[in-house]
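What follows is a single chain, given as structure tokens, in the form predicted alone.
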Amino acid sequence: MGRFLVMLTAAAAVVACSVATVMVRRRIKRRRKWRKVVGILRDLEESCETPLGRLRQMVDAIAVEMQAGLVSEGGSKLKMLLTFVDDLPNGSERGTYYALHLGGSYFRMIRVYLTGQRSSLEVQDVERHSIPTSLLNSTSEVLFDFLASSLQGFIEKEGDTSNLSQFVKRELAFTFSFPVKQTSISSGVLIKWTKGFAISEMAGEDIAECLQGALNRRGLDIHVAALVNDTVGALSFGHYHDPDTIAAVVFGTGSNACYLERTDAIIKCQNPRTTSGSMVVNMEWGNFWSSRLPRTRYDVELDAESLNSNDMGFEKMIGGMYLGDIVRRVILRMSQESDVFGPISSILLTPFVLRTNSVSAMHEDDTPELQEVARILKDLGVSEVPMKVRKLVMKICDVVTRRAARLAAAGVAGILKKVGRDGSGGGRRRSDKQMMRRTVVAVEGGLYSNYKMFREYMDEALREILGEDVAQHVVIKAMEDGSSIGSALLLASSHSVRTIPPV
């Protein structure tokens, strides 16, 4: 009996040791897998680093590229397109005007009534709709017939509220959020599509004429009287409310900027037809590139698989269309190299399935158990992940968004440097008092207005770059619907003979 007990005890000990060994091995394996994903995160953090020194190099590079783009066509990655806008609204405009805004993921229609007093600006109607994905790869006729049909429906709803006689032709500003080489304030040819659009036969076509043709086919008595980039519309709206506004930036699906430049600095345009001494320049800064940009393997993969590879590199690092997909690619790699997310989800393999608004929701999740992170991961086919994995996802969102916001701040500071509003004088001889003038930059777009962490990181980085002494004179003014309303205001201001003050 005693011998049996000894054997039983020994067997139990062997089993216990075996179980313990298996558990230890599993624990070691889990730790190795966890260390692997932590290593991937660490590599991401290092690749996305934007220390102050690097940001200031970016500022210098942007200012240099801006200057090069003003000297000659094709002299810079920045197109620095002339807009023929030298007359910004000041509040004295009168009349009823319409605007149709085609953006990257939506289109918007508005009607604005002006009485000649800034305080009485009345936006009478606004309609915003998502762009059907089928239009992104359609034909120009299909796209513009759709817009014309939508505008017809918008006008038919207004009844007697438009303050227009039935015999008065309606005037429309077409806000177009894509690169266009303008030939006048009311005409311009498409350079290329961005933001996922790919309608090949439209390259080189006059955008205003395409819309006008569609309106004519429907028998609509509407005149496309202005073709306006969305950043220029935002600048117009900002200047209407605050004459110190000298630049505008859009952070939405994509990103772009414009600013007021002295006409004598626009060397590639020998005889600019302005009486003000200034002209609005559309930078098309999404195409900016520098070896100093903190590019990761995920940026390289995204670019290679995009419709416009080797193009729009800056936009792909800061635009709302792309941030979600960068985060997705990081999570996918972690899933492929570890099982911390469970089996690899087929949904995660789908490009752009994770939208930036979901990244924002996860990043700013303040629930006790990070339920929002868990919900969005479940939508991606990743369920029942532990708390530490949810925190890992939040950190990925933070790293990607912080890099984007800090690069965006460098872009804004580059504009300020070019026009001598960054405290350095921009190479111009100015007194300290002149250099420290109040400067307003209008900002529009859901990425800035709806994503709190992006906004805070960008504002923080701009103060860091400029220094507190200069930053206190720079105002970042967020707007909503500014691009659309501003385009209508710009159309109204073009009917009066005025000039804008020099930069």
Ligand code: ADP
Given for the second form:
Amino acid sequence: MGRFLVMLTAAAAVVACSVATVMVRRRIKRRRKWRKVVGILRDLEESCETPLGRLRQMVDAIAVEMQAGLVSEGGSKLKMLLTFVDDLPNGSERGTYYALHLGGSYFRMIRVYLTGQRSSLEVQDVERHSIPTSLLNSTSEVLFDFLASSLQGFIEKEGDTSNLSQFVKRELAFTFSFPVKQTSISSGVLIKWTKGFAISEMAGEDIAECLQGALNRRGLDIHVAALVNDTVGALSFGHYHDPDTIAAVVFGTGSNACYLERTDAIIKCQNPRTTSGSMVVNMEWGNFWSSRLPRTRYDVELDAESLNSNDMGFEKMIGGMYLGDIVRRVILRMSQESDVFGPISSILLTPFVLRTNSVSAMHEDDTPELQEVARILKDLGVSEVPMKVRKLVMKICDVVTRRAARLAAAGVAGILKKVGRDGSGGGRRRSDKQMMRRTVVAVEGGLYSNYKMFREYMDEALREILGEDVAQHVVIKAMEDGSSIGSALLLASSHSVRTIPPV
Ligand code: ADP
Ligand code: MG
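Following the display of the form predicted alone, present the structure of the form predicted in complex with adenosine-5'-diphosphate (ADP).
The complete assembly is shown below, putting the previous chain first.
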């Protein structure tokens, strides 16, 4: 009996030992895999670093590229497009005007009624719809017929609420969020599609004519009287409410900026013939590029797999369309190189399946168990992840968004530098007092308005770059639907169409 007990105890000890060994091995393996994932995160953090010195280099590079783009056509990756807009709305405009806005994700239609007094601006009607994905690679005919039929529906609904006499022809501003070479304030040709659009036969077509043709075919008596880049619409809206507004930036599906430039600085335009001595320049800053941009392997892969590779490099780091996909790529790599996310989810392999609104929802998840992170991961086919993995995902969102916001701030500071409002004394020569003039930058877009952390990081970086003394004179003003409303205001203020000879 005694011997039997000894043997039993020995056997139990052997079993316990082997169980312990297996557990220790598993733990070591798990730790190794966790270390691997942490290593991937560290790499990401390092390659996304945007210390102040680097941001300052970006600011300088942007100002230099702006200058180069103003000197000659094709002189820079920044197209610095002429808009032929010299007079911005000031509040004295009157009448009823329409705008149709084709953005990257949404199209909007609005009607505004102006009585000549800024305070009584009346946005009588506004509709916003998602752009059906089938349109992105359809034909020009399908796209413009879709827009015309939507506008028809919008107008049919208004009944007699529009303050318009039946004898007055409706005037429409077409707000267009893609690069256009304007030939006048009401005409211009598409340079290229961006943000996932690919309607091949349209490059080189006059955009306003395309819309006018579609409206005519439907028998709609509307005149497409202005073709306005969305940033220019935003600047008009900003300026209408606050004459210190000198630039506008859009952070939506994509990103772009415009600003007021002195006509004598627009060297490539021989005969700008503006009365105000300045003109709004559409930078098309999404295409900005510098070898100093903090680029990661995920950016390289995203670009290579995109419809417009080697193009719009800046937009692909800061645009709402792309942030979600960068985060997805990081999570995918982690799940391929370790099992902390469980078996690899086939959903995670799908480009753009993780949207930036989900990134902000995860990033800003303040529930104690990070339930929002868990829910979104579950939608991506990753379930049952422990708390530390949820925190890891939150950190990825933070790194990607922080980089985007800080680069965005460098872009804004680049514009301020170019126009001599960054306090550095560079650019235009002005007295100290003038340099410290109040400067307003109008900002709009779904990324900016819906993503608090993006806004906060951008604000913080702008203060870092400018320093408190200068930053206190710079106001970032958020707007909603500013591009569409501003385009209608611009149409109202520049009713007489001026055509300027192309450069
Ligand atoms: P558009 O680009 O069509 O003019 P918006 O300016 O409304 O439209 O921007 C839409 C984009 O904003 C979306 O594609 C998305 O990338 C981003 N966005 C929208 N909501 C959020 C959100 N809650 N958090 C982060 N980004 C968002
Ligand atoms: Mg937009």
